[in-house]
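Only one chain is given next, in structure tokens, and it is the form predicted alone.
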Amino acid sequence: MSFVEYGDTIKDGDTAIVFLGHESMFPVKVQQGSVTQTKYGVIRHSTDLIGKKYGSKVTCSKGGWVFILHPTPELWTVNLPHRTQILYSTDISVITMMLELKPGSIVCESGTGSGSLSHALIRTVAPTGHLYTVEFHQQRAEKAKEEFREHGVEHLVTVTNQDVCKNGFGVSDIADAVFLDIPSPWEAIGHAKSALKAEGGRICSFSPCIEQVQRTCLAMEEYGFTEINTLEILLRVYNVRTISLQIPDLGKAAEDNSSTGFDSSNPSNQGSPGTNLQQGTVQFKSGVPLKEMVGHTGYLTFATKSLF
């Protein structure tokens, strides 16, 4: 099993996603002889999981059933154990696009945190690219290494435990892009510039507070970065529902029906416009935004390393 290569069959040692519903799923490490408890009963790894195909419908001991899904960076983002605040797919997709990442890209990241963005970056740059990720906290760095190894992507990522603001990324002149998610990103802009290729590259900094953004932008200008801009991505969800509205009586349709001899009692005329007018309402589908939504997530500041 690998997060960057789809495997057809569930194997011992795999990380799988137990899917009970869109709002209820969780990861499980498949192990011979182990069991997993769900609200529908027990899942026995040896008989219910190992050897089955990903996507299989598995019946639990109480008669209920679940689906077993192959892990992806998107599924991992909504199921991972939180060691820090994380980035979600809405921001991740924009970061990937704006940093112009592709297979073969070299990316530097700080900090690793819970690994939500890291998994997405690894999947994007695979199979020939590489991620250099720096984490200040030693235990988080060790846990990230363990997860990358279990998820079959350790050959695509190098995890370093150090302070990026003081010691940088440990590489120079090789990165196509740099991502910063640290409390004081302005202190790491110089190291980010050193890590980027001499022919240029892109940088992104994520900050929850506008004061951080201001200081980061000033540092980017000081180090000669260009095309500096800041975005905030807000997801607005719409519910599609059926709306009934009363048809206004303008008089013209009734007159037209009379002049043409329209007979609403005739079965052959059922479902025609005249029938809807007699009923007085019409139904149609409408997209209605939710009454509440997230008002603030964080600021994404992008810039380009100048060639001059």
The other form holds:
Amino acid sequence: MSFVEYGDTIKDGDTAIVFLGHESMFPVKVQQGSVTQTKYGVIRHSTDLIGKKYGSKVTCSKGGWVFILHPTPELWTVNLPHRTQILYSTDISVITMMLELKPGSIVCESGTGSGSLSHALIRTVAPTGHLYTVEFHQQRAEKAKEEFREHGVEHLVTVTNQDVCKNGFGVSDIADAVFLDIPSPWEAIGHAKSALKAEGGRICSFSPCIEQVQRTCLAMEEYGFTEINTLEILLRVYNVRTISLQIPDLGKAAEDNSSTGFDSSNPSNQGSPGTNLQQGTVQFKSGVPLKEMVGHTGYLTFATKSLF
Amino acid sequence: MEAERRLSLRIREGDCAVLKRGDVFKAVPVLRQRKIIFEKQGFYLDNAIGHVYGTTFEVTSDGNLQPKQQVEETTTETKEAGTDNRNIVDDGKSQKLTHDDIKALKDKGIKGQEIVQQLIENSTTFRDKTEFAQDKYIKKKKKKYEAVITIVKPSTRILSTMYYAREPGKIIHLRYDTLAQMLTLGNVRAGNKMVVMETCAGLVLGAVMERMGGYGSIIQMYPGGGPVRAATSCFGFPKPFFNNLHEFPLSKVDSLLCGALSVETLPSESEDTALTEEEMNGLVDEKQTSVQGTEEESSAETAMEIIQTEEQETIDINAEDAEFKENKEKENKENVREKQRKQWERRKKLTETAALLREKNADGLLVASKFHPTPLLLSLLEFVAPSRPFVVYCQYKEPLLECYTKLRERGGVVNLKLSETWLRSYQVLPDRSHPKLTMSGGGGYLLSGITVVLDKGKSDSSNLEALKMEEPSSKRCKVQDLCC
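Right, and the form predicted together with its partner chain of this protein, after the form predicted alone?
To see the whole picture, the full complex is given below, headed by that same chain.
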């Protein structure tokens, strides 16, 4: 397995995802002799994992079972240990497409943070592209390097521990795209421009606050970027449910046999889908929104390095 | 490879390029002496050939393109401005230049910038407007009179935005951010073996090909006579990308799954395969597969249809009918042999593709079609390996509700999620930042999930599985809700 290539069977040293049920999963480092505790019991790596096919069901010691899934950047994003607030796949999807990333692309990113976006970028530019990621926090930079190594992608990424606003990305005239998720992106626009190829490229800045966006857009304009465009994207999830609604008792008309309105004892209604005569209910399937949803992550500002 | 890449940075004859003016895009073939109509302007692309993609041009008075000179600094003299609009009456008479006056200026060849200047000077209310209102006025006039066109290289971003704005019906209203979600949720990347089923004129296929960079393989399932790849040809992929692109007819899926596939009867092929190729001399879209005659959507509708206006269509079809008849007799014998050879090739390819599908080890499935998703998913999932993502797009929510339910019954899938994305654009200006006035009402829905090893023949355990995979219902609603 690797984060940039599928494997069929679980191997020693793999990072696998243990899936327990609805939205309940966690990553596990597969190791000969290791043991993992779950609420369904114990998973013994040597017998239960190594050599098994990804996607297999594994029965745990207490009798319950789980599925072992192949890691992907998307699964990693919802399971990784947070060192900072991270970007989720909804934003990552739009960033990837709007920056026109593909195999062979060279991307610069700052800050690395917890590596959520980094893994997704690496996956997209592989096998011939490269990610240059800059993180000013030393421990986070170290942790990121370590994770990339563990996930078999270190050859596709260079982690630099410095302040992008002061010292840039460490490369110039090389990138197809630059991504900024830092507190003061307007201070890095100049560096971003020089990191981008002379013939042009794309830039994206992610900021939670509109004031940051305003300053960044101004800076982009000053540095000659064009096609400056700000948007936001939100995910709405629906739960699929069968709903039963009771039919209200509106009483019976005095002597009249025929009644107006919906009559559940009327033979013509018996064939209609969902009518349940005994309980006086109507059933239907619905996509029900969640009680709460994410209302804001950040504004995404895209621009093109202008070329004349 | 580097040399090829550098070459592809420049506009070449035969390319599919995208014209951009503001937020308006249009894909056109780059051909000499071919008049293009775009945003109420007619011009030839000849002068653009050789320039780098991303260059901005102006349209000269004789209908040619000229690279725009460096952006001159807009004179920022402190202008007179008002404080609010309480005394400004919109009687339609504030502009002293008439329609004819402006036309005269245009005919004289006066540059757009100068026209805008004239409009400002001849507007009685301009100096009473607030600075913001003046700014807005100038922007609006510039947009109208300073016609600059940028020629950009096609990409998923550009083409999906263009299609959604111009021809959403052709892509079943798949909004570009929804497409972006599909590509990411589906983990579309180099080296995968993807199964794609789409009726979006080939846009989704193109997007998948872009993300795979020529590595791996794609099997496109198609309804009817042949796959529509109109939009795919706009991307301008190098030829090798198509080496590992296969196709397979939906009409053969059932027989393939139950082991009774026959390649003898291929889906109806166009009788005039040979004719179609000759006719294409003048038209650009020769990359279309020949099996298109019966495809209702595709026969007349190629991406180039969007590109070509009615004026252009008739110009290029060969008028040499007489010559055509003479040659036809000679070629008849050749044609028959040709057709037989082609048929043999098609059958061979079909057998090869069937073998690829039979391996049942695809790395992902993407479905975005006008058909009801449930039967598609239930059969196409058979070709996907365990622990691989799949994503289905549907313009409507209800069919996905049913799909979800059927998938739960079937088992062999986890992490099912029904979702849609909400997209909003912003105007960002100092002291004037706010969301834009209009936004898309809906971009379609997605159902995504991950395959797992299917426990066939154990209906009990799959029910238990379904319950376990289900979201917990809130206690308060227990009386009314039933887990599906």
